[in-house]
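To begin, one chain is listed below as structure tokens, in the form predicted alone.
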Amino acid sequence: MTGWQDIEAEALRRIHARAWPPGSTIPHEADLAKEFGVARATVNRALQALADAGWLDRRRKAGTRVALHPVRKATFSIPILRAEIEGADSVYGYRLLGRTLEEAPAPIAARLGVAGALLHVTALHLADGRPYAHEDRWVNVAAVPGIMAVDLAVASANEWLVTHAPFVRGDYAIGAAAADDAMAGVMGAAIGAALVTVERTTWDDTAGITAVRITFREGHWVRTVI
């Protein structure tokens, strides 16, 4: 075994076979470093893997256990809206519909920690000519000021950012909400109809990326990795 995914394997079939059981404290790190032939740092790093897996508890002082009731985590990836479409066979279109420097609402500052103007997007996806996605999106510039070279009519927001702009944390919310009359007329659905809404803000080390609201097209699934 020469890399921390070898370690993290083995660590997990050996958790899967109850040679560790549940509660149990693992060999010290030490000791696993001799046993797999590796630096004690590349057995740290693949019993973190574990733990930030929800298999593994780790306590300063404690030792590591193997945790009584393992929380599986869903892994989420920030979709290519172009690639989710072509993906599935459909053709790709994109139309964007509004891009301004402005004032961004309190709540969309406050989530970016950030105050003073940003830049405003508005996009509309399509899967086959229809309505696939709605995309409304506040970019901090300073925190990535190349998108402001971007002609966004050809490349999408989306798919800029996903390429170019890292980001070290980040999170998601999945909702469904009621379309007003405007977001019925641009996604051809029934006002009051249920539509799928992701919303999701990015950092990087320092500040906010971007905070997007996705509205679906009805019947759209939302799928993730246990």
Given for the second form:
Protein chains: 2
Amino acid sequence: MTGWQDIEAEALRRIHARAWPPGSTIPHEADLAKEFGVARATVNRALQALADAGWLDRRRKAGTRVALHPVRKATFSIPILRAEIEGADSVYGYRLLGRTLEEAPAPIAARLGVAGALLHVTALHLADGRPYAHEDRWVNVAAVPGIMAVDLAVASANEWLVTHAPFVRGDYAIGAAAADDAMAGVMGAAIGAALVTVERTTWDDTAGITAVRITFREGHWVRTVI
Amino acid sequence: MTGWQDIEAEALRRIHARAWPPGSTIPHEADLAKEFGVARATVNRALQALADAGWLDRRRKAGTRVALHPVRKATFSIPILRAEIEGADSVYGYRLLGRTLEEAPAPIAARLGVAGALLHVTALHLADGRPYAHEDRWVNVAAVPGIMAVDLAVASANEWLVTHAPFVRGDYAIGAAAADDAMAGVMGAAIGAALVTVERTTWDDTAGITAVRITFREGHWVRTVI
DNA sequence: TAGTGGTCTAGACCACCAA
DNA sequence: TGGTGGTCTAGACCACTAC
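Can you swap the form predicted alone for the form predicted together with the DNA?
The complete assembly is shown below, putting the previous chain first.
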């Protein structure tokens, strides 16, 4: 009963045990296939999984080497805030703060690659009635006309866009910002408190769709497991 | 010339074009194989890649559905600070601030699951001579005895551990912290400045290896592309 | 140019799980 | 319990690249 995951596990064991030390070349697929008594495709599947995870570097002709800097990647799930809050056994709440059609600041317009008026939405996401995250979003209504008809007081732009706006690529950045007077007031934090900020911009094939900045309450951590 | 990546691209196109709307069931592998004129394994490879990326949900018997919340994952590379700095065309610098064998605070000891004295290393990473990141690290010397013989004034614990300490799993969290007096002084930031903080703990099969907190200079963003 | 990983095929059997 | 995805096989050819 030898599947590709068994071979992956055994290979990982050898890497951890330093039987295959960092930087060394491991046996060819054909040799490993013979050793484990499986087809080469099965070995290939296992080694490819390890390469995807960053444990191995594979190159044609050069062979497969154990990566010098193993595990270079951490994957974060991009949460729907409602799911994140409810997943923590809290009661989700939502409050629309503002919704206007206005000219975007130059940096936002440039990031989205559009000119003219954009939909500007600000909202608050609550956990157990207390501020959890503040959302400041610009939406390119030309790319997502349907949003103009949505009552954002009941459905958050966050959720509506995720399910209705297709997007092809995006960028994502996590930073820190000190709470200014307005943010401190809205979030119930002290002025100057260090808050985690997530900025995300998404594009369609042709144009920018939305640029959003989410500011989390004090003490929030964006977590993952490697 | 139809490879699995061509099929992946075509499937993604249909998802974006709403030919396969969110939540709908797409044709079976066998049908798609016939349509594209390839073997079922080739279709399987393509759809599996899309499922890994979060575009599809696949379940035996139930079939393959377009995910309701596409693209849920963002992958960050875990930087070796030297590589990150040099990759930005800056000159990397390193300064060891402290190296002591001491009892760890309870939270650190608990996270690593060890008791007794740990190696406590603090250091500064510089870009073009200016503070870039502050590293505050605890190392379980029982798990990595070799580190006691390393001159950490020349080789950063960051790099040495990456290449010498095998690890099986870890967690990773990004947060924000206000600079206290000491941190502000070391980093050349204002007291109270909001700084991005990354905490990472790694474990072996049996025990914790290291817990580290890296605090970046003001204005730093942890970025990725989706 | 030769060696290595990348991929495809046609067929087969299996594991899971919705109905 | 049957349909669907998950995986394996044996063989083949191809693409890349170190030498």
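For the two forms, the rigid core is made up of the largest set of C-alpha atoms that agree within 1.5 Å on superposition. Residue numbers count along the first chain shown, from 1. All values derive from a computational prediction rather than experimental measurement.
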Verify the C-alpha shift of R169 between the two forms: is it 2 Å or more after superposing the core? no
If we fit on the core, is the Cα of A62 displaced 2 Å or more between the two forms? yes
If the two forms are fitted on the core, does I15 show a Cα displacement reaching 2 angstroms between the two forms? yes
